[in-house]
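A lone chain, given as structure tokens: the form predicted alone.
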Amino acid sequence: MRTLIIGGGAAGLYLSTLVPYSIIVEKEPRCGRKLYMTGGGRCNFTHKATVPELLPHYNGNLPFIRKVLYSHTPEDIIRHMESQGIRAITEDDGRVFPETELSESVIMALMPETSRIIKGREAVSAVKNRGLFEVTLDDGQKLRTETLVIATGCSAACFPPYNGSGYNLLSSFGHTITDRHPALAPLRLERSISGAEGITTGIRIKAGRKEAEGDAVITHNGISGPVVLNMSRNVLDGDEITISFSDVDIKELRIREPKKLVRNAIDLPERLIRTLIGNLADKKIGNLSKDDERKIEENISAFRTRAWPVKKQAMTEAGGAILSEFNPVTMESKLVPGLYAAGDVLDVDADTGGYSLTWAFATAWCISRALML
């Protein structure tokens, strides 16, 4: 009896290339939605690094994650992609892309030749009786299988209306689903800096006890860019964050360059400086009052504002099915034999750079080894 895979995303498609004659149920009209988006359409499908180097980029049960990643490393993923006709190129920062630099080529390579795909249908319920799973689709169709894989991904980029059918299915079998919130999302800011829209600049951002540095992009309603996306999992709606655009020491500048205008003394794009401090940008350093100094340092070095993750633009989410209820070698449920889970439906999220897809592919491989034994 065929393996039934719920979800035609990265994990589900990868698994179908490893387990022939499976059945995929995908609620969208086409498979691989997240693959289309990753890497700006170029499909950054893994990150070439050792497992110890990968681990700091994941959030979740790290001992569990470590076992999975050692089972199927980025090198293994690259080899499997090559076996599917995808030649890989690795950029200096370790990100790995198809030689074509087209997401479409990866998706086509992962489309199963021997498996059946049911598109535009959602699995709404599942039960297990006498060793068989019975899955009911939203059109009333019923599918039966001995092996059921939940690979629906998370509900990111669909807040609302997507209610997370994968979570519902796992929950119906007794699995624990942690609280979920957007991750890898731009941030909308309470204090507008839209006057600097389009500018890319290095920042240091702090949210709670977490702090990170990297490139950010000013948007029409807030900030985005790699460091912001990676930090967003730590920001709940309305949380206060602090952004340092530059470490400004006015007292030092007053001694060193008193005749310079502020906008010429601070190493930031002029439009960003004007957005942050207004007319103070045109004052000479030596003519600044103590209140001016305070305003400049507060707005450039310690810009405080409330922030909200832009849910509709989130690429993933934090939270999901807890890992302790699954076997890290096989990804089989410890509660229900024959039930497996892969990819983002699990309580794991990762930084940008191919880490999330690495997790999806590695969990799919663990399942395939269990099923092919």
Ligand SMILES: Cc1cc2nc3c(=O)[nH]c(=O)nc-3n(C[C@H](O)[C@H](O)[C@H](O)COP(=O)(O)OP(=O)(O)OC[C@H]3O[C@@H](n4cnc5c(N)ncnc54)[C@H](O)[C@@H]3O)c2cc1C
Second form
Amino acid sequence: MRTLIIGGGAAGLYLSTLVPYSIIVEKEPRCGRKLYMTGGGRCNFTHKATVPELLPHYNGNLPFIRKVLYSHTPEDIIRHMESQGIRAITEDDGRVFPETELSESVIMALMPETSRIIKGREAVSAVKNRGLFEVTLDDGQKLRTETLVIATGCSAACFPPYNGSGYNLLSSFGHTITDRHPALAPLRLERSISGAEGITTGIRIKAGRKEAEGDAVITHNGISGPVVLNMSRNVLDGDEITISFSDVDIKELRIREPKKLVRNAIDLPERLIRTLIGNLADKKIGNLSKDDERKIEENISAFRTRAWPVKKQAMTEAGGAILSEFNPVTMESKLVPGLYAAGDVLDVDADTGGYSLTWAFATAWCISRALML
Ligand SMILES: Cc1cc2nc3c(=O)[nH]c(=O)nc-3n(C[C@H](O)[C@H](O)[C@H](O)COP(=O)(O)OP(=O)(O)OC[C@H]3O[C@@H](n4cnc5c(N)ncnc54)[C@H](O)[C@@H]3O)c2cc1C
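Next up, can you give the form predicted in complex with this ligand of this protein, since the form predicted alone came first?
In what comes next, the whole complex appears, and the chain from above leads the way.
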């Protein structure tokens, strides 16, 4: 056999459409389980933007990521999807979905016609002897191949929890795996704001030295929404974060609107104001004591709390196989010729908006180009 792909997810399936007669080993009973969940079932499969516009949405070795993205841009992904029968629609914010709005249709389109899939079998170890890889599956079956591709994804959204066998395969060949932790996850907060559950509001959030602004949604035990998901990679269990729901300047309000009630003077939903500052919401600005002022500013403009990423709901992971040990043109290992890696198993993570699948598809394309030469 020439090419064996471990992992029938986004990267593995995309690659198999480009490299005919490859074999995929997939540990689940069906391929593309995570792909099925993407974009709320609609599959936001790329983001229409130039490479310089895409790059700030990635975390990792940016010069490496830039090279990969230039090799296979979102336009190229849209064209390849079209060649597989998937017409794309682009939303105003640049997110690209299949016209069907069904991730199932993307999975069907990426199902290889000429490749064989071994489903329900996990690759547990691999060695290279005399130019051939020998991969052992969990039933003891051994497969020999000239080219081995690791496209095993990450631990996020795996039920039961993922044992990390893909990372083990790479590390058994000497590859370095950096520390992994959840990313694109909602945050559970120590201080409750559950009285405001369901409210969507703009916030500024700070974790360590990172700060970002955008839309957030209050949940039953914390906070979610795009800006929170993107920031969560910077929050380790129990880290302190600061949230500004609105920049309140009571001194200025006291001059401008002393007779207004606090809840009418601050541009936030009343239920959120009440949750954050209780009965102070019903006081007139002019009647606030120094202590009231401090409480309002602290709770609304600088709400400090400890936070925990909700691991079960994380969409991806920060960390993985270190990029500098691969060639960015081909995604071939610099340590073991014939070994390749694609997608989430690598030390790259990205914002929400189609950037992760763009990475998975672009890395798969780099491998295909190397194999088809
Ligand atoms: C809820 C959710 C929503 C998301 N929405 C989006 C979105 O809209 N847009 C976007 O860009 N990204 C989205 N993502 C992220 C995106 O799904 C991933 O970035 C992408 O699937 C990564 O592709 P991959 O091929 O690297 O890994 P995966 O798609 O996870 O595939 C890896 C495959 O390898 C298999 N495997 C693992 N180890 C072994 C082994 N040892 N032997 C055999 N098989 C193995 C796994 O079972 C899996 O099927 C979302 C993720 C989640 C969880």
